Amino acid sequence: MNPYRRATLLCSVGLGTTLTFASSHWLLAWMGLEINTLAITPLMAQHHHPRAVEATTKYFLTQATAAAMILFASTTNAWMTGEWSINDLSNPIASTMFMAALALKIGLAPMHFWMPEVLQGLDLLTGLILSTWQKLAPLALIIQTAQTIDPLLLTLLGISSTLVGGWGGLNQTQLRKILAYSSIAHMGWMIIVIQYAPQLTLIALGTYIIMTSAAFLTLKMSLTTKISTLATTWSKSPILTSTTALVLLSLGGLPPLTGFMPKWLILQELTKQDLPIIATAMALTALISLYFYLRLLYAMTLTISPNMINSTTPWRTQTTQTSLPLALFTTAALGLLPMAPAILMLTT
């Protein structure tokens, strides 16, 4: 793709999200989401591969459906209440419809079916944008309207997303699909606590973006998209393999890594709100997610020499990729837990 065209599209993606952040009117927020969707569509289809075109078509149809539902919900709310303000979502039918549309936009279960298929058809950098930046605008709208949405609906969406995100990733061999189910599970953690402590949702979102960026950039650096090729990366870059293992454990939420911080704070908040059963269910679903990260580790570490592997070991070739972003994100994904009190103080 022409660099000027790519720069224009990336600026439009940023503009759409910023417009949604800054808007207090439903039509402006909807317009920002639409600019965002239309700008990322050519970036997704830039390789002209049949899988990429199929993924782009699926993504466009789901996002267009969600945008139509948001427009219908906001129009219904304005018809009933006479208000177009985002903070005045008082009609229960409109608020439920609006939450369903935003759940479809960010891939919450049970509206998650497009997410693994779309991510599987994209290259790793576009998949990174889809998994991180594209979640910001819908989550900003959910945070603004969380107090007007039925708490039971938010709880059901949160628990079902963590369950589906754990179960769905168990039997996968494609790393992009595993990261898609990981994204669904992390979104469930953010949604479950959004009505009680929105600042914890922001902390969970920040740590999710850091860990997911580290994971995608690591896979891009080692040119890996399947578990079978991940198993042979030790011969090409042993240090990168060891940091990959730690990043995956951080995504699973294992202490003393960064990924443990949001899960610990969210479980603590749920217990404070006198919801021990929900907290227990969330902790158990986190164990399911941790299992498939451990499965990746098993494939990586048990194929290190002198053990035997069936596939061809790759050559150690010089890479021309820049490694500074990967180093920064990996460091943050592994070592932010001791700063948890400072981060909590900054967000409250």
The other form holds:
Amino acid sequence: MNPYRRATLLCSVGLGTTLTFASSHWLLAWMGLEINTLAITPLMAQHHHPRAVEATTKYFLTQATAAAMILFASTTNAWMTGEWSINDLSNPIASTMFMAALALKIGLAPMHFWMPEVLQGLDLLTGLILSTWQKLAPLALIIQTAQTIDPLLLTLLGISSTLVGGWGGLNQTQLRKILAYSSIAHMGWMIIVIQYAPQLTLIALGTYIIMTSAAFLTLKMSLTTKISTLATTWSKSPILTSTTALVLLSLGGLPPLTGFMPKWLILQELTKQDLPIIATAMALTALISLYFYLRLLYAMTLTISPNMINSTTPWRTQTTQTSLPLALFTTAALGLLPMAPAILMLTT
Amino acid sequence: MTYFMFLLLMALVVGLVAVASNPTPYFAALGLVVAAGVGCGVLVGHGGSFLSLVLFLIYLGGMLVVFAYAALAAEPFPEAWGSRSVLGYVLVYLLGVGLVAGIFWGGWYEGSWVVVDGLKEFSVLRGDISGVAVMYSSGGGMLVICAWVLLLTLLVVLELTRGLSRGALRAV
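Having seen the form predicted on its own, I'd like the form predicted in complex with the partner chain now, please.
First the chain shown before, then all remaining chains and molecules of the complex.
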């Protein structure tokens, strides 16, 4: 794509999120969300093949529906209470509609159906922007309104998201769909604790962004989109293979890696709030997600799949892609657990 | 006046049903014209006469006319609201409207089918006119962002339809 156009669109995506972050009026927040949707649409369709255009269309329709619902809920709230400010949602109809709309925006179950198909149709970098940056603005709104939303709705959204994220990802062989279901599961973890300790939601969001960026950038570096091609990356870059193994385990939430931090803190907070059954349910659903991360790990590092080796191992020349972001995100995805107290203090 | 507002609101819902039931764009644009027109009438009834005038001129007279010209793409088999596929949608949506009205108003005997009259005042600076003035003064930053969004929409549409028959969105 023309670099001027790409720069303009990326800056507009940034503007949209910034606008939503900075706003206290629902109309301005809605404008920011719409700017995000609008600006990312040509980025998604830049490779003009039908699969990408289909993904763009689906994404645009779902996000536009969610934005229309947000507008409807904010006008309902203004009609009933006269308040346009984000922090004062006193009408239960409006707050429930807001939560449903924002859940549709970030892909929480049961409004998650668009996520795997949309991510599958995109190239890896656009998929990364969709999974990380596009979640920031709606989550900012959710954090601000979480106190006024029905607790049952939040809990249901959280548990069903982790369940769907786990079960849905089990039968997938396409890596982008696996990462989509992993995103759904992580969003579920973020939502479940938002009414008790919003700082844990922020920690979960931060660690999720780091780990998913590491995963997407690894896949981009080795240009793999399926498990079958993932199985041959050992010959192309052994170091990347070993770090990716650890990044996958971090996504699954195993100590002593970074991914353990949000899960640990969230389970602790849930037990402190006297909700042991919900905590157990969350931990068990995380096990399901762990299974498909382990499957990826197994295919990549623990076995060499039957392959017709018609030549010698390929020359491992220096890669032409920028490797600094990948290095940064991988390091952060593996080593941030000892900094948990500092991170907690930063987000409180 | 109450019955007039009731008529306008009913016409709004029927117009929306006419648009949502997937006829050919000719007829959907007609439905949009009707819906926007009666929406302007509702606005006037609530005291926003300036806003209603602006909506009529710019939206109906500018945007919708341009859209109608653009959407008059060659449609070999135009389908109006009487053709089987569209009629199904129309009936289902009207049924849905009746159902939701029944749920929210508690049946046909409870709840008011007509609007409740608001306060009537007459002043030089009405809410809508001073609203426009505020938008240009205190709301200057938001106005700039709105203008940028409009420009962005243009760029997005141009980028999506770039390439004519080789581009992303093409008549297949």
